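Given next, in structure tokens, is a single chain: the form predicted alone.
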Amino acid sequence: MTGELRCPLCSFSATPMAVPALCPSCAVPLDYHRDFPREFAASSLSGRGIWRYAPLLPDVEPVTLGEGGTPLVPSLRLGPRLGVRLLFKAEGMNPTGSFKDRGAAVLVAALRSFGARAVADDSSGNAGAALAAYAARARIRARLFVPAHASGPKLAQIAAYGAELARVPGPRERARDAAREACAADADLLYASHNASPYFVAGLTTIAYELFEDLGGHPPDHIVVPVGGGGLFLGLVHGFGQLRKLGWCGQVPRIHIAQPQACAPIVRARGGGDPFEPEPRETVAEGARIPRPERGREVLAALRTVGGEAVAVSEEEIVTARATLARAEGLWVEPTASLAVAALPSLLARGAIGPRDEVVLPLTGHGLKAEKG
């Protein structure tokens, strides 16, 4: 594989490797980078879905289920009501029902190129389902460690793909520890952490590329993103950054973060310090319940770079936003996906988003992902 892994906070770099690696100085996960000549043109892209952007991704043989190419749906009622030009990127239309398919496709393809025979990950559900599906497609054995309280439909999905499912009692971090312990004990088992892998985030850059093309060759003014581990946010930042480096667009949109008040480490650390939620509470937005995100410091640095805000919303606001989106727009999403909708009024009230601005909300997962309707 060409390209290199780089620290997002210092100048350290390394050659690509199968397992996630940390910068020895900054102790943060490394990112994947691939350089291109400035004359690289959009006209050279072909096909559809995320592999349309293969020249901008790790150079590996694709593993695909038809992910990407999701609809960009204009708001008919909520946007006019709020006074903005609002669009929804319907990521629930991906093969396993969430945006995580983009990252899992590239991650599994990269691991297969390194000769992986078995992979493990920890997940609250969506990433586990995506990894299980793409591992099955690539004929790689998968072992998923999930919190015992994770959503029933997501666990059923993981099992349906033939992955070994390990339910881990206790907080979300315990599933991560169990996955690492299993990989340390089994030489054939690679830790395919979606939260720390550079290849997973590389797959998520494709949302930025699609939005740029969806909007006729320009970025939106704002994007509001639900954040747990921060992969989607970083994928958008990296993707639009790559487009600017290539000279295809002149600016990166302002990208804002939405988290539940029950677990908002990025919002808490906005004023300084490391992102950490000392007392995470239960939340309907289970995908965002990550009290110490591994890429948290990178997320904070990138948030400053793109001029974004970080907003925490209540459980009532999340539930109300989900219902409003379904009834006003005909879009049914899982509760985590409605975080961005719930954060919009606050961003407008504080002036971070102005009247008539163009705003995109990635709707990260389908409503069928949730345990309850």
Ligand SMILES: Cc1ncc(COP(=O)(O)O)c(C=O)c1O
Contents of the next structure:
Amino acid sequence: MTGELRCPLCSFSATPMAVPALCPSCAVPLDYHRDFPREFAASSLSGRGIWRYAPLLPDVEPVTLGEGGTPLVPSLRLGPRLGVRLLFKAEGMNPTGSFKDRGAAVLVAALRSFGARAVADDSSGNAGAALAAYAARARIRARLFVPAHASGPKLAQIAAYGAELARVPGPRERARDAAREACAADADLLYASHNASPYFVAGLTTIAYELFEDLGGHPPDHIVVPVGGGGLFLGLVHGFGQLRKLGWCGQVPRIHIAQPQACAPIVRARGGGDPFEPEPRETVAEGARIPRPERGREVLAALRTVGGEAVAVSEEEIVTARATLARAEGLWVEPTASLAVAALPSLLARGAIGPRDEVVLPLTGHGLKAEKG
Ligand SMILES: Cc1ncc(COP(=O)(O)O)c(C=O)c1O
Ligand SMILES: [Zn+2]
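Now the other one: the form predicted in complex with the named molecule, given that the block above is the form predicted alone.
Let us now look at the entire complex, which starts with that chain.
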């Protein structure tokens, strides 16, 4: 693989490898960078889905199930009610029902290029389902460690793809520890942490490229995203950053973050300090229940560069937003996906989003993913 891995916080760099270590100085995960030809133009892109952007992704043989190319659906009721031009990127239409397919396709393709035969990861469910599907496609054995509280449909998906599933009781970090322990005990098992992998985040940049093209070659004014590990947020930031470097867009959108009040490490850390939620509580937004995100410091630094706000919403607001989205727009999403919808009124009230601004909400996971409701 060509390109380079770089620390987002200092000047450390390394050559690409299957499971890169953290930056030795900053102890944070690295990012993937690749130079593109100077004369690279949009007209040289071809095909549909994430591999349309192959020249901007790690140069690996694709593993694909038709991920990406999701519709951008204009809001008919919510947007007019709030006085903004609102659009939804329907990420639930990806092959396993969430945006994680974009990252998993590139991560599995990268791991295969390094000769991986067996991989392990920890996940709240969606990344596990995506990884299990793409590993099956690439004939790589997968072991997934999920918190015992993960939703039934996601667990069923992981098992259906033939991955070995371990439900780990206790907080989310226990699943991470269990995955690491399993890899330490088995030299053939690679720890493919999607939250720390540069290749997973590289796959998520494709959502920025698609949005830019969907909108006829300009970025939206704002994007609001639910944040757990921060991969989606960083994928958008890096993707629009890349478009700016290419000279395709002059400015990047303001990208705002939504978290549940029950677990809001980024919102807390905006005032200073490391992102950490000391007492995470139960939340219906299970994808955002990551009390100490590994990429948290990178997320905070990036949030400042894109002028984004970070908003925490209550359980009631999440549940109400989910129901409204389904009834008023015909879009049924899982609770974590409705975090961004729930955050909109407060972003408008504090003036972060202005009247008639163009706002995109990636609807990150399908309603069928949730246990009930
Ligand atoms: C449906 C859904 N939305 C949003 C997120 C948060 O994404 P990230 O971990 O990239 O911040 C997750 C994470 O699991 C998710 O499953
Ligand atoms: Zn560093």
